[in-house]
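The chain below stands alone and is given as structure tokens, in the form predicted alone.
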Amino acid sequence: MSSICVLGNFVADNSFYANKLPMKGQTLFGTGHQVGPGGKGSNQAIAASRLGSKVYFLGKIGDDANGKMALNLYKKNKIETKTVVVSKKYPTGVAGIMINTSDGTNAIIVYPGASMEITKEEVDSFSKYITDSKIFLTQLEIKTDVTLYSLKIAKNANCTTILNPAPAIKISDEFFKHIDFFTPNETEAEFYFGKKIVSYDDAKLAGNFFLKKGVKNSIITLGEKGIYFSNKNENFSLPALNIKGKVVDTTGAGDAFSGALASALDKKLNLKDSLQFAIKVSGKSTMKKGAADAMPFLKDLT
């Protein structure tokens, strides 16, 4: 059966809501607090699974309460956990998230814990789950040498590879040669391109830059401006989902997009339909609080 393998991290999200984000040295009273599952890789795996794809999650958690939260979450969301490593040495990662309730924007600090400690040897022991998958999806929240190693395994097995370059950190040029779909947001794209991205024209230039590096398809997500797509045959923009006034929390919107793109490609949707589907799923995810908990199901998209 065709499937998706997601390599990435799980962290427990500690979210604080307030009417604005604090400035340096400032203490604010919040309007709410929530503890829930997060981590870009884990969120993306949940997004794809809730949309009907068979998903394996390859990651590392601690042998602790937050780790149990992860395993319960995967069980509930029908995600295969054969590939989840439980560490006795490192704790499960945690994230502190501050969310501005007036516009849904956020600021985040992540302590990756066990997820950063997954090794090439552990990836090797589960490599059959990568090579048997149709889609391999990953991010930059674990060690980059392990991520590159895994991308190479996937490409050698003719998997379609998706790299969501988040957080934006320095990677070698070798990475780009193994990426079929590159999905940065405008901030991440700016980091690699080296210039501000304000307009579709800027996004087009950045897309061409990524194609020259070796990426097959560049998809720059631009928040309320939608997305800009480039490959060697075509380039175009697509608008965001119109949900004015309904945005509650943008945490995880990029994860919803990447997970939905993987699911659409897994289901053999054509390129434009896959992008439209990912835009819709991403938009819907901003209408609920939290990250993993906000990932929509297929039934929510009607």
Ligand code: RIB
Second form
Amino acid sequence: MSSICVLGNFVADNSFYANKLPMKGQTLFGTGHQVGPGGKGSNQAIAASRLGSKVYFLGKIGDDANGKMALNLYKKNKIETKTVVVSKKYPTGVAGIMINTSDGTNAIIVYPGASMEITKEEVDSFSKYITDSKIFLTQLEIKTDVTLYSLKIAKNANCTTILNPAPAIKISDEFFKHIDFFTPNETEAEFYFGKKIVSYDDAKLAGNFFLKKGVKNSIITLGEKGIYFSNKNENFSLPALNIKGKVVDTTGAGDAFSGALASALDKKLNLKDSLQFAIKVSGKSTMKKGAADAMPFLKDLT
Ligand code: RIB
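What would you give as the form predicted together with ligand RIB, now that the form predicted alone is on the page?
Now the complete complex, all chains and molecules, led by this one.
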């Protein structure tokens, strides 16, 4: 069985729900609160595993109650924990998330804690799990030098690499040469491209810009406008899932997309089918509260 190795972070999400997001200096009463598993890398690993792929999660957590939440999550979701480092020194990361219940949009602050402390040496000690995997999936929520180092290990071993460039932070041009699939949302694409992405035409220009930088396939996720795909042979848009009025929480929707894309490629679906599959999974994930907890299983897709 082929497999997916996901390098990234786990954090415990503290989610606050209210009928609007507070403005600077404003205090609002919320309508709900929950604590649950999050972190972009971990969410992506859960998404891929729930879709039937064999997943290794490479990341660092603390030796504390939130770290236990992570280990329980992986056990329940059949994710290999051989590659999870437990730190005695650093606490497990946490995130504060505010969700607007009227449209499911959010604002997030992440304190990465232990996840930011994973080292190249630790990656080296688990490199077999990267090189033996068919797909290597990662994001930008740990140190960028460790991410680039790991992408190089994966590329040298002929893995298919996916970088979800979230959160958008400065990366060197060297990164782009090691990316088979680049999956920014419109805000992240704007950050790297330097211009606003409002229309499909803007997404096409941004996609071509990423290809020139060395990315093999660019997929810009555009929320309710769907996605825009570009590679050297073709450019096209695909619509989002029609879930108007059913969106309750968009936290982790991008993670659902990248995790599902990895799973679809792992299962050798063709390109268009892989994209359609990832769009469906991402849309479904917004119909439930939470991040990892909202990732659909294969049976939920029918
Ligand atoms: O992409 C959503 C995730 O971003 C949340 O789960 C939060 O933890 C942040 O890392």
